[in-house]
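Take a look at this one chain, the form predicted alone, written out in structure tokens.
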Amino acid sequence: MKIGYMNCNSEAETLTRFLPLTAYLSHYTGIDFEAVPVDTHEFAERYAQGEFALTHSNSLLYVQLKFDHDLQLLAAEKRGNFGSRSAGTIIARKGSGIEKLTDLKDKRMVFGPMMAPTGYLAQYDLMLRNGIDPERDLAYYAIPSGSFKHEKLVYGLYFGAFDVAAAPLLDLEVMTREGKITADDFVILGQSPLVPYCTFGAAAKLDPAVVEKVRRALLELTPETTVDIAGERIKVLKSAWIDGFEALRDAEYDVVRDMARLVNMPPYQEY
């Protein structure tokens, strides 16, 4: 059986990461998982042909496929401050004499990836719904190509390419914590509100009996555990950068739908 992992940066990271996790829910299950990196963009086509009956993906994809195709919630990330759940922010650099949402008009801006939850979506919401309209009050704005989408973006506002930025209110965390950025570098103009972070999903179709197995190999997975992988020990969690797993209710994710809706992205998209 195959589980759909959306690429974060590349397909070689995504099953460096995601390949001992595989390991343990086989082990755990006693079913034989195959991990499948998928495209984010593809992500959607990929599992409406059938390619893979288990999704791990953000959780605006999460609520694409339960619109389209009744996917089942089964456990949502840990990761950072926030645990299974995650912000978008609007940062500037600070000093720069931006200070406040009403500052964006005429303002060079960079976001993250155009389906990413708290790299786009939150930011184009927030926004809105504060009367600022990127595709109009914008001098212009960008996404960067390539891997690393969400530190190009702060590295982008921090070398002055633009003046102010999208950023993930996790990756902020991860990138001081790492020594990339200080808190002192930025300031923050706006935040979202939490959304859930990434998100494991079951086919409609899928027996029962077997999701629930999934679901409680994720919510008993801690620090410790580990699985052995061409003879080395490594432990599961570290590996995909999780400190944990959550069991969330659907209408959780309520708050992305109000988003998509306002933004006009799927699974509520209107050309």
Contents of the next structure:
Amino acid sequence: MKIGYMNCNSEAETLTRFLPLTAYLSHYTGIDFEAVPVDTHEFAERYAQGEFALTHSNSLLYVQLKFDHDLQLLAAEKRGNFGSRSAGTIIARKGSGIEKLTDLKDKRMVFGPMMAPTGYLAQYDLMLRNGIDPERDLAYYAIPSGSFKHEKLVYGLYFGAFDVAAAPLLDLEVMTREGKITADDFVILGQSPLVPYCTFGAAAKLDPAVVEKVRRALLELTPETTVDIAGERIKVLKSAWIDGFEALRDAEYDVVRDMARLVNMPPYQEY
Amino acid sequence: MLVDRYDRLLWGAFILLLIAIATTTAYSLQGSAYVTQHNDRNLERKITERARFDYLADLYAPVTAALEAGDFSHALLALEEVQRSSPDEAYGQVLKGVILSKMGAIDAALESLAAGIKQNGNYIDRNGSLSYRKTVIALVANQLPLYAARVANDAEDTVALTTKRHLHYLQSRLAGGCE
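Switching forms now, from the form predicted alone to the form predicted in complex with the partner chain, please provide the structure.
And the full complex, kicking off with our chain again.
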């Protein structure tokens, strides 16, 4: 049985992160799982084609697959200060004179990838709710190409290529913890509500006994859980950059649904 | 000198008197040494505690300044910086809980507060100089009924169950309960 893992930066990184988790799930459930790295923009299409029965994706893709294919919610990933949630922020360099959301007009802005709930959707929503239309009110906006888009946009801001940036709060946390940036380097102009983070889902038609086994396996993972891969003992959660899993309820994704409706994104996009 | 029985009695009484005086003096000196030592230890403890609190207040000053200014995201990032050098310090855990509660992440806030208080209960002491007792009292009062209701409605709501457990832990510490 295949598990589709949404790529963050590259296929190689995705497999390195999630092979131990896949091995753990196989060991725990007695089912032979295979990890499939999937590009974000191909995720819905490849799921619809039946390429994988279990999904690990961001919360917006979960909402889309729930809407289109009645994907079942298994568990939400915990990472960073907010547990299974995170937020989007809009930031500017300190001392740039840009200090509040209304200062965004006619500025050069950089967003994260378009399908990123806290790198694009949440900030776009935040701007619309504050009377700023990114399509009309900004001088222009861009999305970095290639991998490490969230880090690229922070550096793009620092080195002056852009005036403001849409940064996930989690990435700011991690970069601050790693000493790449300091809290005093920038001003946070606005922050979105907290939205669920990455999520495991299961196909609607999947055997309920299998679904329950996988759910239990995820919820019982601890930082001490290890698997043996190629003669090496690896910590499953640490390898996957995850702090743990928890069982959210589908209603907790309504905040993402409301954002997707306002921003005109899938599954509510209207042309 | 010891010519007769009367003289011997007198000398005997005199020697006994000397022994009594020596013993009493020795006890008295020992007692005052004990008191001095005890007072020194108390003083030392107070100095250490004050030095620790002053150090922590200084170390976390950028965090508390941003927190007091209502700049919660900035406070959280400033905390990340401090936690690079002291990742598991209880005060950091407590501050993180306070900031997260202000940002509406109640589950994560209570988890962090419970972890911090478990490490060091001084942070909810009535008289502690870095006490967040009032904040914890308000959180327990406001959140416990909500999480209790969630658990009552859905016994499978594991997030609510875990958070309710943290709330009960904090409630017991506020009441002076032991570990």
